[in-house]
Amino acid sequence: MYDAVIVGSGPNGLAAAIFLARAGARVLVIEGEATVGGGMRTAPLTLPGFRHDVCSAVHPLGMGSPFLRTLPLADYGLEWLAPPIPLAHPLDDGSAVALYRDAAMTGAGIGGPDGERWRERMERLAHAWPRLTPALLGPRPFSPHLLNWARFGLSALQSASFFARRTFAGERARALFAGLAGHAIRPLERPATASVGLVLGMLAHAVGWPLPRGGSQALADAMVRYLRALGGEVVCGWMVEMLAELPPARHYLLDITPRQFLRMAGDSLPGAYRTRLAGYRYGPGVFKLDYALAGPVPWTAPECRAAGTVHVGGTLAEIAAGEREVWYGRHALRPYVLAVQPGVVDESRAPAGKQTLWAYCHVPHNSDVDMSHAVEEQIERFAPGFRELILARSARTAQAMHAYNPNYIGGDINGGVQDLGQMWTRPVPRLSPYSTPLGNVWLCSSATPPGGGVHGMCGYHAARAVMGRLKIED
């Protein structure tokens, strides 16, 4: 009998398995696909020699995770690469606002009073990151560092639009912040969307926005190698349909969302709990594009050519309008596009002289619309001649993303809406959000606190709860 069986080999499933294996537990990870990784997979999606990250690509939370950073993953093949510029945000005047590791450099690029406001606020938050993580990446929004938490929380509870307009007078800083907050996949007028912009900004200054050499698969593979070195077992190609088919174990940890859990548990869950799980809210989806290019993207602004990530969306007003359209079930004519250029630091992704480009935009839940034209129009707007470099492309609608990864319900890569009503109560309000009415069955996916992102903290916290039942000491 295993001490724990984990279903799903995404960052949370692997984090849970590693935590328990380090404590001496006998663990088995079961992965439905042929390769491990969940959202951390890299594959040849276009032409020979081009390697593309299928889902996640840039991992600020991987470097900033209180758990992942304790793992000796460098000993198992993981190498983090830091782009010269973590992020650039192009504007229609041909310039771009760059987000550097150094908050002072970022402020200088913004210029004027807005630049000084950015430097002062973000330097303070970046310095406080280690003290804020217990609340930001924990199961509850509590922190012993009350002053730091209050400084962050008062701003974080605001809408991104209100925060940007209240804090900054000019469009450059407002646009930069809007691009960061756009990762919330919610209208920027909604409460607490400022929190996403603040977290991603402080992470850029605290740890950077790194990429794994060779692709996100390298992070998953390093975690699996370490897990196996600890005695853990991993089996791929086993798509679990029902809990009853799992091998005997003292506990089961499921890196899946509520909809999948309802199906796998059958009639074993109490009616009231089933009803609450059925009411769990999923958000908009993503439309994903991967390009094989004949050369680097010809961005007009030089900062974009050296940036690992480029936020393509224009002004605060434009990004807010596009995200609002998506939320209400419409496809934006000018979508906010998130683009990643691994080739600025990783020559292994494409043949010599050529490049890959990773890009996605937000779309309504379960959309089957091909947004390739709209995405390419946005990129061409800031990089004239981009289309002439395209050798091949791979496109996935929101429905196709769901088919690829069962956790991406309707194309929702966050495992459910992350707002004030469903942040720390996901998937349902319980004393331990990872527990279920089935005493030895636990949830450890991004549908539990602290939510989406490659940080492994959902799995870590679930494993800690399980460890208490196993009576294994830290």
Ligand SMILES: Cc1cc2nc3c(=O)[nH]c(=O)nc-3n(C[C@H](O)[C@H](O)[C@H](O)COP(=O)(O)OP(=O)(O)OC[C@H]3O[C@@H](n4cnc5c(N)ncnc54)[C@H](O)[C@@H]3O)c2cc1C
The other form holds:
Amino acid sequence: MYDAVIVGSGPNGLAAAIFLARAGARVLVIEGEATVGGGMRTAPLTLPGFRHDVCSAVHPLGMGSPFLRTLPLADYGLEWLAPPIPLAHPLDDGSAVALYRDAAMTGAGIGGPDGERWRERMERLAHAWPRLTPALLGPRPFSPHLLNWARFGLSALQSASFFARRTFAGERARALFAGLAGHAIRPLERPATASVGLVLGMLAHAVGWPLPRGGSQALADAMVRYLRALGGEVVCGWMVEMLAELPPARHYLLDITPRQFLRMAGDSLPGAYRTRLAGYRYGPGVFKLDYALAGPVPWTAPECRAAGTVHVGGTLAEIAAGEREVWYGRHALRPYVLAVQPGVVDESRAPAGKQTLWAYCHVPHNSDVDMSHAVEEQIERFAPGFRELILARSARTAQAMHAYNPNYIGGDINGGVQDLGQMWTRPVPRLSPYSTPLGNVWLCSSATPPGGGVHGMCGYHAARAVMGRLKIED
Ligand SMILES: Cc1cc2nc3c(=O)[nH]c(=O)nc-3n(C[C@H](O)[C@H](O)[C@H](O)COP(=O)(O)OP(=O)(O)OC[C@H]3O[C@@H](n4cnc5c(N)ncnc54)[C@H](O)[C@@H]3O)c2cc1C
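Output block for the form predicted in complex with this ligand, input the form predicted on its own:
The next block holds the full complex; its first chain is the one shown before.
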């Protein structure tokens, strides 16, 4: 009899398992695929000697996660690498705006009054990050640090477009902010999209945007090694169809999203809960590309050549237009592309002298359209000659992403839309969003607060709720 069986070995499933095992519980993790990690896998997708992050690549949330930070993952093989520049955003005049670890350097690069505004705002936010995390990465939007929370909230509740236009006068700062807010995967005119830009910006200054040496798999592997050292068990290759097939346990934590839960629980869920789960909203998908390159991407702007991440999309107006198209079910002609070049900091990803490039753009939910041409046009725009370096490419449509990981419904990488209606009440409004009417069955994926990203906090909060029950039962 296990204390807890966890279905799914994504960052949230593993975080839940580690929390419980560390508290002395007997835990088993069941993973459907042949390897562990969920959104943290690294694989040889193109040519021999090239290794690519299939999903996540850059980890400001992992670095800033109050739970992951407590784990001795360095002892289990994890090494964080900080690119010389966390992020660069190229513009059509051949220049780029760079987001440095240092808010003052970032401000200087932006220049003028906008630069000073960036420094002043972001420095203050970065300083407040430890006080903001209980609310930003917590199960509820409450913070004991009322002043910090109120200050953040007043800006965060705005739409990214409004915030950027009201705060900055020039295109450089506006574009930089639009690229950050574009991670929201929602139209930049929607309320609270500014929150995503603010969080990612402040994280760059507070903790950086690091990559694990060897790829995101190194984070997954370190978590599994630590879990096993704590006595936890992990089995792979068991895609759970129904709850009834799970081994006996006092509690079950499911690192899956509502649509899968509905299938897995069969008729055991009460009708009202089923209806609410069925109303859970999933968002646009992603189209993912991985390249084996003969050399570094020939960006025109020098800042881009030293940046771990490059936001390819031009101005605020252009990024906003592209994201709007996607939200309303159309493919953007000039998509906003998120690119990562691990080679600036990690020589282990490709044979000597060669490079990998990781890129994706947002596409309508469940899209089966190959966006390779549009993505490459965008990269060529800021890095002429890029195409000539391509040795091989691996492409996955949104439908293919869903087939790869059952949690990516329609290609949605956040486990459901993250807007005010689903931010803290995901998957349905309940006293504990992790609990279900089944009593000993809990949800712990990114479809619970605080949502998408590799931070493990959904798993951590769910496991804390389970731990409370285990103590009572003991
Ligand atoms: C292209 C892409 C880029 C991304 N980039 C970043 C990034 O740079 N930084 C970042 O922080 N985040 C990024 N993300 C998002 C991040 O990967 C996810 O938000 C995160 O992995 C969600 O974690 P999770 O534990 O909730 O679920 P997942 O990581 O999806 O893990 C769920 C696991 O459960 C398993 N599973 C599902 N159903 C079953 C079943 N029935 N039986 C057994 N096992 C099952 C799956 O196989 C999977 O291994 C990216 C995602 C994608 C796709």
